[in-house]
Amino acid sequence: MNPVLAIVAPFLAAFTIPLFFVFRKRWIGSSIVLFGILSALLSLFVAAGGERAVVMGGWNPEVGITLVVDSLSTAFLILAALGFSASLSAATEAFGYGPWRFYVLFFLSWAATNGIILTGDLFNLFVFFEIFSVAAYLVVAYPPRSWQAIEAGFKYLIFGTVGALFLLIGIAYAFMATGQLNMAILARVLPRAPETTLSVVIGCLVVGLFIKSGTVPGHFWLPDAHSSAQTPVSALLSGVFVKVSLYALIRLTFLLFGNADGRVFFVLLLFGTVTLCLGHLMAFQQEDIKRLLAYSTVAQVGTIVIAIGCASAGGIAAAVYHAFNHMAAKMGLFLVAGVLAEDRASRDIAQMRGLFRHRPLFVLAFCLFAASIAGIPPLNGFMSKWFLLVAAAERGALIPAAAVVAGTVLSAAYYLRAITAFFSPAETEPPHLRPHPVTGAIVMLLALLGLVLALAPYIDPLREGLLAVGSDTSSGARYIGRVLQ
C-alpha cells in the first residue's frame, strides 16, 4: 500500500468536513466517524505493509518527495493512530458533533503528523510542521471563549514560531552547505560540510527539536498547553503530539548527526537528566491534578530524551517502547482526570476527596496508570525504564540513570498524594455526576493497552520488533540503502 494513504485520507477528512457542514448537515456525525476509521485503518495497513521508500511522481531521490516506511516510522504510526483514534473517541463524547471546526483541526493535526513520520527529506519535514503546529495551536485553545485556552493556545504559538525558526535556519544552512534536502543523501554528504557549518546545523535543528517537545528550557508553553485544554485535547498533546517532535529528534540525530558529531548525544543526556529531574519537581509541588499531570509530561519526555541521548541500539529501543507505554498511561490519566474534575468542578486535588466512593472504577484505572508511568515493577513503565538504566550503564551514563531512579520515587510521592486524596472520606456529594461510557471504555483499553506492554519483552514479535527499530534506527545504513537504491 502506498504510504501516501496514510497522509491523504485524515487531509480528505478535514476539507470534506465544511462540505457536509454546508450541504449535508446531518452527515457531519456519520463522516467524522467514518473519516477517523478509516485513517486509522490505512495507517496502520501502511505500517504493516512492510518497508519501503516511495518517490513521488517517479523522480529521483534527490529532487523528489520520498516517503519511507520503515521500522521506526512503522512504530510511530501505530502509536499516532492508536493515540488520534482515542483521542477523537473521547472528544465525540466529550463536544458531540456540532464543533465542526475542531474536527477540521483535529484531522490536519492528524494528516501532519503522518507525514511527519513518513516523510524523507527536510524540507517536507517543516512544511509539516508547520501544519501540525498551526492545527495544534488552535486545538490547544479551543473552544475560543476560554480564556485560559487561548492564553496557553498563544504561549504555545510563540514558542511553536520560535522553534520552527530554529528549524528553518537549520535546513537552509544544510542546504546551503550541500545542496540536498533528502535525508539519505544528506547522511552521506552533510559530515563531510565545514565544521562550523555543520555545528550551526546540528545546533539549530536540535534546539528547534528541543522547544517543540517541550524540553528544557524550551517547555514553558507546555505545562499551560496540556492543563488548559479541554480533556480529549491534552490528552492528545501529551500521548501523540509532543512524540511527534521526539520521533523527529530520533531521527536526524541517528541518521544525520550521529556520524557528523557524537557530541549531539551528550547534550541530549545533559538537557534530558534536567528536564527530567525539573519535570518531577515541578510536578510535585502541584496543587491542579492536570497542571501535575503536564509537568509529568515534561519528566517524560526528559526521560524519552536520556535514552536517544545514550547513542546505541538498546536506547533508542528503550525511547521507543517508553513512548508507547508514556502514551497509553498518560492519556489515560488525562481521561480519568478530566472526569474526576468535572465530577467536583474542580481541578484542586485537594476539593476531589471521596471520589473512590462514585467512581470506583475511574479512579481505579489512575491508580494503575499512575502506578505504571511512575515506573512501580511489573508493570510496562517499569519495563522501559530498565531497558533505558541497561542502555544507560553501558553508555556509562550513570548520572541520568540515577536522575531515572530518583524520578521514580519522586513521581511515585507525587501520584500517591493524589490517590490518597480519591479514597480520602468526602465531607460533601460531588455536584456533577453524568456518564461517561465512552471514555470508560477507552480508560479500559489503554489499561489493556499497557498491559499488553508489559509483556512486551515476553513476547517475541513485540521483543524482536523493539530490537529491530534500535538496530536499524542506529546505525542508519538500511535507511540509506532504501531510499537511494
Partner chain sequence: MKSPRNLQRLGALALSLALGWWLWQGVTISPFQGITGPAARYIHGTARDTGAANVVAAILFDYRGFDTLGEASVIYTTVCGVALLFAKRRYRRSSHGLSFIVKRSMALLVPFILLYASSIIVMGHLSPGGGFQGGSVMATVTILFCVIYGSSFEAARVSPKVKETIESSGALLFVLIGLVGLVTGGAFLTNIAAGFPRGTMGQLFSGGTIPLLNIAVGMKVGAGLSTLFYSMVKILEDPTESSPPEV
Given for the second form:
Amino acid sequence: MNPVLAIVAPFLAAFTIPLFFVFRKRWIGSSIVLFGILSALLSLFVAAGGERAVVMGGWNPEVGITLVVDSLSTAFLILAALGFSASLSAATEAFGYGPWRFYVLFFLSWAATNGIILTGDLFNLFVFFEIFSVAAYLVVAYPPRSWQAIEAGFKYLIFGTVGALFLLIGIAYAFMATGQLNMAILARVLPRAPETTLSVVIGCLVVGLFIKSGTVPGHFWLPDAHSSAQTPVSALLSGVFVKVSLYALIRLTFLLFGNADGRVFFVLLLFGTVTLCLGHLMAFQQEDIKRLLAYSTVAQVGTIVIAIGCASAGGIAAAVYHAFNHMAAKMGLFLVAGVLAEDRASRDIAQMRGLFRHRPLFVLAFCLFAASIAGIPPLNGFMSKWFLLVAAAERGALIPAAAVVAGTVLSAAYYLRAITAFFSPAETEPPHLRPHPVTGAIVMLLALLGLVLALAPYIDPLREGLLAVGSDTSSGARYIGRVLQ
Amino acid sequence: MLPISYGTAIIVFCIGLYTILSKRNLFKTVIGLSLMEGGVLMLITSSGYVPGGVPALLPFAGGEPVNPLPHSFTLTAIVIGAADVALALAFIIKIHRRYGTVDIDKIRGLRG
Amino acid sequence: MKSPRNLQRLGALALSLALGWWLWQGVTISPFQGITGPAARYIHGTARDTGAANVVAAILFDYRGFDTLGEASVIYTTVCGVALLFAKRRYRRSSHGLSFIVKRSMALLVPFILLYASSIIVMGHLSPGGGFQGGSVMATVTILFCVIYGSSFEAARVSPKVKETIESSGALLFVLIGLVGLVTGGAFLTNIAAGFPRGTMGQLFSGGTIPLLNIAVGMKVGAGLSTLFYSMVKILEDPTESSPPEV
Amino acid sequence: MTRPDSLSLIMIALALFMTVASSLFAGAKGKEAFWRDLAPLWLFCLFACLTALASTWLSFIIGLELSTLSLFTVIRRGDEATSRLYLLAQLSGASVLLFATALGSSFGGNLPLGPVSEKLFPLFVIGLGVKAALPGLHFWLPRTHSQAPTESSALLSGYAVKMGIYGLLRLVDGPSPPLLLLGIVMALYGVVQALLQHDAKRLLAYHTISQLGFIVAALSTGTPLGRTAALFHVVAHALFKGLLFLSAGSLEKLYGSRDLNQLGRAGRDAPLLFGLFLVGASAIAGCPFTSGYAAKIVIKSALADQGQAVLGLQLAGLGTTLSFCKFGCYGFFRSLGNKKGGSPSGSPGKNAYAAMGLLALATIFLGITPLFLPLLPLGAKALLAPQALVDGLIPLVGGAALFALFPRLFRPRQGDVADVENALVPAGRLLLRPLAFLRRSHTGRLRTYIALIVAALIAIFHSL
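Could I see the form predicted together with the partner chain next, after the form predicted on its own?
Following is the full complex, with the preceding chain placed first.
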C-alpha cells in the first residue's frame, strides 16, 4: 500500500466534512467516525506494509518529494494512529458532532502528523510542521469562549511561529550550503559543509524542535496549552503532538548530524536533563491537576530527549519505548483527570476529595497510569526507564541517569498527593455525575495497552522490533540506502 | 553583491527579533514575526542568485536562469507566513475582547 | 521606571546582535560554479518532464506538488480555525458602505478584476502567477465589497456556504487529481507519466495537471481568503462586542 | 532465574512464617476485611518470596518495590502521612539501587545478584541501607514502625528490613571495615535512642535498628561464620521482634495507648501477655539458652579478632537489657499515669494470643535447638562453654543491676527525642524556597521567554 494514503485519508476527511455540512448535515457524525476508522486503518496498513520509499510524482528522490517508511516511522505511525483514534473517540463523547470545524482541524492535524512521520524531505517536513502547528494552536483554543484557551492558544502560536522560523533558518542554511533538500542526500553531503554553517544548521533545527516539543527553554507554552485545552485535546497534545516533534528530533539528529562528532548529543543530554528536573520540580508545586500533568509531560519530554542524547541504538529504542509508554499513560491520566475535574467542577487537587467512592474504576486507572509514569515496577514506565538508564550508563551519562532516577521519587511524591486526595473522605458529594462510557472504555483500553507494553521486553517480536528501530536509526545507512536505491 | 544581500536579510531578521523582544504591543510582536520571516525568505531567495541570471521562464532568453528552487519554496513559505499572521491577528482580536488591552506584559492570566 | 525599560532594550539589542553575528558567520558564500543538484534538473528538464513554461510553477505543482498541497492546507486550516474562533450564529447588519459613485464604479470594475484574477490562475504555468496569486486577487473582490458596500451586502451576494463549498471542492479536486496518478499505477500527483497531455509548450493547454492544480488552488485560496477576511471583519463590526483594539 | 540456594529458602520460609503470624494477629473476619487486611499482607509475602528468589539485581529491585507498595497500602490505614514517608523513602532507596544496577548492567546482560565492582559498592550500600536502616538512612524507620498497624509493624521489623540485609548478604563477600563501623554505630545509636523513648512501639523500632547493627557487623566480616551468624540473627530477630511488636500492639488494643507513661497494669490484667512478652524480651536481651543468646555468641565469635567491635556490641547488649527492663517494668507493672485507671477495654483476642504463641514457640525452639543440634558452625558445645555463658551474662546482669540501682534515671520521659526525621521538615522547607523561586520565574511574560530561547540558541552555537 502506498504510504501517501496515510496522509491523504485524513486530508480527504478534512476536505469533505465541510461539504457534508453544506449538503448533507445528517451525515456529518457518521462520516467523522468512518473517516476516523479509515485513517487509523490506513495508517496501520502502511505501518504493516514494511519498509519502502516512494517518490511523489514518480520522480527520482533528488527531484521529487520522498515518503519513507522505515522502522522508526512505522513505530510512530502506530503511535499516532492509536493516539488519534483514542482522542477522536473521547472527543465525540465530550463534544458531540456539533463543532464540525473542530473535527476538520483534528483531521488536518492527523494528516500533518502522518506527513511529518513519513516525509523524507526537509522542506516538506517544515510545511507539515506548519499545518500541524496551526491546527494545534486552534484545537488548543477551542472552545473560543474560554479565555484561558485563547490565551494559551495565542502563546502557543507565538512560540510555535518563532520555532518554525528557526526551523526555516536551519533548512535555509542547509539548502544554502548544499543545494539539496532530500534528507537522505543531505545526510551524505551536509557533513562536508563548513563548520560554522553546520553549527548554525544544527543549532537552529534543534532549538526549533525544542520549542515544538516543549523542551526547556521552549517549554513555556506547554503547561498553559495542555492545561487550558479541553480534555480530549490535552490527551492528544500530550500523547501524540509532543511525540511527533520528538520523532523529528530523533530523525534529524541521527540522520543529518549523527557523525558530527557527537556534540549535538551533548546538547541534547544537557537540555534533556534540565527539562527533566524543571518539569518535575514545577509539577511538584502545582495545585491544578491538569497543570500538574502538563509539567509532568515536560519532565517526560526531558526523559525522552535524554534517551536521544545517549546517541546509541539502545538510547533510541528506549526513547521510542518511552514515547509509547508515556502516550498510553498520559492520555489515560488526562482523560481520567478531565472526568474527575468535571465531577467536582474544579481542577484544584484540594477540591478533588472523595472521588474514589464516586468513581472507583477511574481512580484506580489513574493510580495505575500514575504508577506507570512514575516508574513503579513492573509497569511499562519502569521498563522503559530501565532501558534508558542502561543506555545512559553505557554512554557514561551519569548525571542525566541520576536525574531520571531522582525524578522517579519526585513524581511519585506529586502523584501521591493527587491520589491521596482522591482516596481521602469528602465533606460533600460531587455535584456532577455524568456517565462516560466511551471515555471509560478508552481508559480501560489504554490501561490494557500499558500492560501489554510492560510485557514488551519479554515478547520476542516486540523486543526485536524495538531493538531494530534503534539499530536502524542510529546508523542511518539503512535509511539512506532505502531512499537512494 | 551577494554579501550585501545576505547581510540585509540577516539585519532584517535581527530587527524583527529586536521588535519582538522589546515591544510590548501585540501588533508589533506580529510585525516582528513578519519581519523575521521576511529576513529568512530574503536569505533563501539570495541563495538562488546567479550572476547575470534571467528569470526561470522557458525559453531562457539570453543567459543562464537563476535557481528556481528557492523561489518555489519562498512562495510556499510566504503563504504559510501569511496564514500565521492572519491567525495571530485573529487571536489578538479575541484577546483584546477579554483583557481590553494589547499590552503583552498585561496578558498574563496563565503563569506559574 | 525608565532605566529597567532601557536595560530591557539593551538586552534585546545584545541578543539580536549576537544571533545576527552567528547567522552571519554561518553564511557560506562560495564562488558560483554553475547550478548543480536538483535545481539543474528543474532547469533543464522542465520542458521535457512537464511541458510547462514557468519553471517555478513546474516545481510548485509537479516536482514538489506535495508541498503545495501542504501549503494550501495551511491556508485551509487557518480559515477553518478563524471561522471556529469567531463562530457566531447571526451577524447584525452594520455599515452601509460608501457613496453611490464609489459603489457604481466598483460595480464596473468587478468583472475586470475577476477576469484578471482568472487569467493569473489559468496562465500560471506560462508566466509568473498561479493559483495562490490569482486566488488572492480574487479575494480582494470580497475586501472591496466589504469596504464599499458593507459586509452584509457581500454576504448576501456570495453566501458563506458557497465559499465553503468552493474552498472544499478546490482542496478535494487537488487530492483527486493526485489520486489519479496513484490509480493509474504511478505515484501520487504523477503528471505526464499518468497520461495527462503534455501539450505544446507555451500554449494554454499544456503542462498536464499543472493548470488543473492551479485552478484547484485558486478556488481554495480565493474562497479561503475571502472567508478569512469576512470572518474577521464581521467580528470587528459586531456591535454586541466591545470596540476593536486601537493600534 | 537460578536454582534457589539455602539462603533463599530460609528467607522464603521466614517470610511465610512471619506472614502467617501477622495475618493470624490481624484476624480478619468477613470478606471485605479479608480483602482489606489480609490480601496486602499476603501480596507482600508473595513479592518478598520473589525477591528472595531473584537472580539479578533488577528483579531484586522489582520485588523490593512491589513489596514496599503492598505494605504501603497497609500502613496507609495507620497513618496517611507516615505511609507517604515510608513509600518515598523506600522509593529513594530503590532508585539509588536501580541507578547503581544500571551502571553495572549493559544491554548484553543484567547485573547478576551478587558482589559488584569496587566502584559501585558504596552506591549499593546506600541503596540497600535505606531498606536496612543504616545510620542516617534510618529516618523513616522509627516513625513508620510506630505509626503502622501492629501486624504490619511486625512484618516491617520482622521481614521488610531484612530484605535490605538479604541484599547486603548477597553483596558483601569480603571483609568491609566501613560496614563494620556502621554496624557498631547502628547498634549503639539504636540502643541509646531506645532508652530515651516512651512510646512502646517507637522503642521497639529503635531496637530494630540496634539489632540490625549486630547483623550488619556480623556480615561485614565476610567470613562464612559471620554470614551464618548474620543469617541466624536475621531469623531470630524476626521471630522475637515480631513477638514483641505484637505484644506491644496487644497492649495498645487493651489500653488504647502505647505510651509507657499511661500503661503499667497489664501484668495484673493479662499475665499471659506478660509471659509472652518475657520470652521476646529475654531473647532480645540475649538471656542464655534463647535464640538471641545463640545469635550473639556466634556474632561475637565471628568478630573475635575485632576487640573494640565486640566491646561495642556488649555495650549495646547492656543497653538492650536496660531498655527492656524499663519496658517490662513500666509497661506491665508500675503505673505512672492515672493510678486508678479502668479495666482494660476489650481484649487482644484469641487470634492475637495464637499469633504470639506461635512466635514465642518458634523463638524458644530456635533458642533450644542449637544447644543439641549442630545448627551453627560453632557446634552445640560452644554455646554451653563457660566463657560464652559469662560473655552472655555480663550485659544481662549489668543491665539489670543498673536498672535496679538507678530506677529514676530510666523512667519514661515526656516529649520526643530529636532524630534525623525531625530534620526532614526544615530541610524540606529549605528546599522549597528555591522551588518557589522557580515557579515565580514562570512569569507569563512572553518576551522574557523568547529572550531565553534566543539566549539558549546562542549558547548552543557556542557549544557546537
